[in-house]
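Just one chain follows, in the form predicted alone, and it is written as structure tokens.
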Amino acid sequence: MSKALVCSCEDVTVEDIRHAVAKGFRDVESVKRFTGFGTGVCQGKSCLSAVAALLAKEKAQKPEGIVPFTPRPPLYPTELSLLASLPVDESKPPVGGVPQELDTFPATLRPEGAVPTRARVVIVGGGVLGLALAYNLSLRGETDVVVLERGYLCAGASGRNGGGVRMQWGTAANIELAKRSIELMGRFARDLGINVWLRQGGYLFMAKTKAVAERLERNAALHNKHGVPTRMLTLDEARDVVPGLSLKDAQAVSYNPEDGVIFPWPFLWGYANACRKAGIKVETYTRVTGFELSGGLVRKVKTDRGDISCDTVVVATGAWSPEVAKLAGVSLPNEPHRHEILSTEPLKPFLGPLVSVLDSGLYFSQSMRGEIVGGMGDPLEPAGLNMGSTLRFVSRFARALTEQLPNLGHVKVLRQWAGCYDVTPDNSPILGRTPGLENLLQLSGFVGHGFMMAPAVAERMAQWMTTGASDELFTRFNLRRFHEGKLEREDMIIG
């Protein structure tokens, strides 16, 4: 049987594009993620125009709404060894980055018609936390819910992360939440009808300094108390887990074989599809412009498609939460910090766990497609909503990666991108009621791990919202703790 290809790198056909449109993926960015076109070696140079023409022919969008997806550096596939050889001034902070992604999406992509004028619950933020909460509310009979997302699904941090999911944390609360989340991810396909490609190959943490080594050992003991089988490995045992790993300067290694990785994009789509089937409105390309307040409550959410009267509002906008909360006169201590990430050409499967050097924030894993996907924190990264990619990052990452896996020097980087961590002063989330605005609920501040905590946190938050039953999660991590000095510090943050 013949087929008409539009993307030869990823074997995407004309029928695949039509199928995506029929599924509701009608803008170029969403079609790219659903089909995989433009993610191969050519990075869209040979297929983008063909897909755009097909979307126009299928009348998937108005002509002015068919805009190219965001181009990603490098311009051409580039070997890690070459990138690692570039000089980096570690004394100066990173600046700029390309491309400078738009803060607002084209108005032509905004749906026609107004948003509903009334809903019991409005969730601001269509990332995995907001969608998972909406889904869990529907399971408890609450479907009068509207989810507002300023762009396409996967536009924010939920669609930009490396997909790591782990139980290795430094606090009992996060360990238990992660255990429950991974349990729910394991049955996601059965419950929500979409495969998120959960692969439990483990997490292998490496420490280069005595202080970090002691932290790994202390936390491994805590994990064991909570039933997580983390164990400290000798360096030879670590090399058995990851053949070829140099373990340069390693002083200690911890390993939990039950951690893993999932594919982020279908995770969001699964929740969004389930919400829509339950009757929940998921409104993309819809921006919140303000709130109407009176009597210590939020009465309306104002958007660029009309106002929504409501009983409860949830702020689940990650790194954008301070901006959104400010519209209601609420000051959050969160700060956005750029984190960069990249993907290489695909290789034959060889890497079981996600590996992280906790001292430097280096992490890397192998995706189900065979790519090496990894990132690395930058201690000099200034606060700010910056999602541009830098040569500095890719050079620092390439150097750190090939130090640990020297045989990857010949592997080529295909694309790099960035997202924003939502950083709080104690590296723990902000949950529950807002002092002074009791029906404005906070669901942010996860410092880059909201993606993996979403299933468990959303489950408990929906239970708390619909029953009114007390849950210490929403008092312990309340915004009030920063004023009272009751911080809940987490020390197993990568980067």
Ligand SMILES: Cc1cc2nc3c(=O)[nH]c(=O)nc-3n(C[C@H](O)[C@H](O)[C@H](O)COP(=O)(O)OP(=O)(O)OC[C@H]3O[C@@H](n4cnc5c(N)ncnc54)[C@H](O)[C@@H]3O)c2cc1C
Contents of the next structure:
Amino acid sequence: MSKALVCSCEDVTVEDIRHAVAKGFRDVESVKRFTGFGTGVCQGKSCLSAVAALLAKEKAQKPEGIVPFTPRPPLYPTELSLLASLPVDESKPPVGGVPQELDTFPATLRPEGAVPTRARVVIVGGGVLGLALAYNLSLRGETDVVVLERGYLCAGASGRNGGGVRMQWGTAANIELAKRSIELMGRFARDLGINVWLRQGGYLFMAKTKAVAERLERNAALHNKHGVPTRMLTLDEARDVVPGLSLKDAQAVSYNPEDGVIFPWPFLWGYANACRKAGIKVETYTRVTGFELSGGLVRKVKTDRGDISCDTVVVATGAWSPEVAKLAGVSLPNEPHRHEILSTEPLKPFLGPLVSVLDSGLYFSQSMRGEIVGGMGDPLEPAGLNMGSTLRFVSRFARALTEQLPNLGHVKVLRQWAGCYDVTPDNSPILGRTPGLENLLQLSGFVGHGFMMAPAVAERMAQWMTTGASDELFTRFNLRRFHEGKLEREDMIIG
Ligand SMILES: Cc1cc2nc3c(=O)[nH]c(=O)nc-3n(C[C@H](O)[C@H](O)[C@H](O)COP(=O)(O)OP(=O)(O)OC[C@H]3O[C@@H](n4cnc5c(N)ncnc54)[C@H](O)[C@@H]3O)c2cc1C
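With the form predicted alone already on screen, would you show the form predicted together with the named molecule?
The next block holds the full complex; its first chain is the one shown before.
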């Protein structure tokens, strides 16, 4: 049987595109993510126009809605060693970045018709946390729910992250949540019918200073108390786990073989599909523009497709949460911070765990497609909603990665992008009721680890919302703690 290819780098056929359209993926960004077209070596140079023509022919989208996906640097695959040789001024903060991703999505993609005029629960934000919550509400029989997402699913941090999932945390709460999440992730394909490519190859943390080494040791003991098999490795053992890894300056190494990586995008589709099947409305390209308040409650959610009266509203807008909460007159202490990340050409499988140098915030893992995916925080990154990619990042990262794995110098970077961490003063989330607006619930502030927390936190939150039973998670992590000075500090933050 012959096959008609549209993307020869990723072996995507005409039939694959048709299948994506039939599954409801009708805009170019979503079709790209669902099929993988445009994510290979040519980065869409040879396939984008073919897919656009096909979407027009299939009448998948209004012609004016067929807009190219966001281009990603570098223009051509570029070797890590070359990038590592570029000069970086570490004394100055990073500025700008390309492309300047706009905060608005084309109005042509907005669905025609109004949103429902009433729902018991409105969830603002169609990232992993909003969708996981909606799904868990449906499991408890609450399906009078609308999820509002201003872009496509995966537009926020949930579509831009490193896919790391780990139980190596510094607080009992995060260890237990991560354990439960990873358990649920292992069942995701069975429960939701979509493969999320969970690979438990472990997490290997390296400390290069005494202070960080002590932190690793202290936390490893805490993990063991919670049944997590983290071990401090000798340097020889670490070399066995990651052949070729440079351990120069390493003071301590911790390793949990049960941590791992997942592929983020299918989570969003799996949750959204299950929600829709249960009767929940997931409205993409629909922006929340305000709230109507009276008597200490939110009465209506205003959107660019009409207003929805409701009993409960959940703010699950990640790094945009301060901006969205402000529309209800609520001030959140979260700050968005850009985090950059990249992906290389695929290599044969060689890297078991996700490796992180906790001191510098460097992390890298190998995806199931063989790419090295990794990022690194920048201590000088200013707060702000910026999703541009910089040469500075790619150069800093390439240098740090090739210091740890010198054999990778010849490997080429295919694509870099950025997302925003949703950073709170104590690196812990903001959950539960809003003082003064009791039916406005908060579900934000997950810094750089919200993906792996989502399944477990959403499960607890749906139970708390539907049973009314108290749950200490929503007291401990309430917004009130910042006014009361009861911070819940987490110290195992990468970046
Ligand atoms: C580079 C990077 C690497 C990361 N690596 C990891 C990792 O390895 N493991 C991990 O667990 N986590 C990681 N994270 C963090 C993780 O991605 C986030 O914590 C998580 O995705 C947050 O999910 P969310 O649903 O809260 O937010 P988001 O996914 O950002 O979703 C919020 C949504 O709200 C929408 N929205 C905003 N304003 C409005 C409005 N007015 N109306 C309607 N919708 C609106 C946005 O479009 C967005 O889609 C990483 C993050 C980044 C940026």
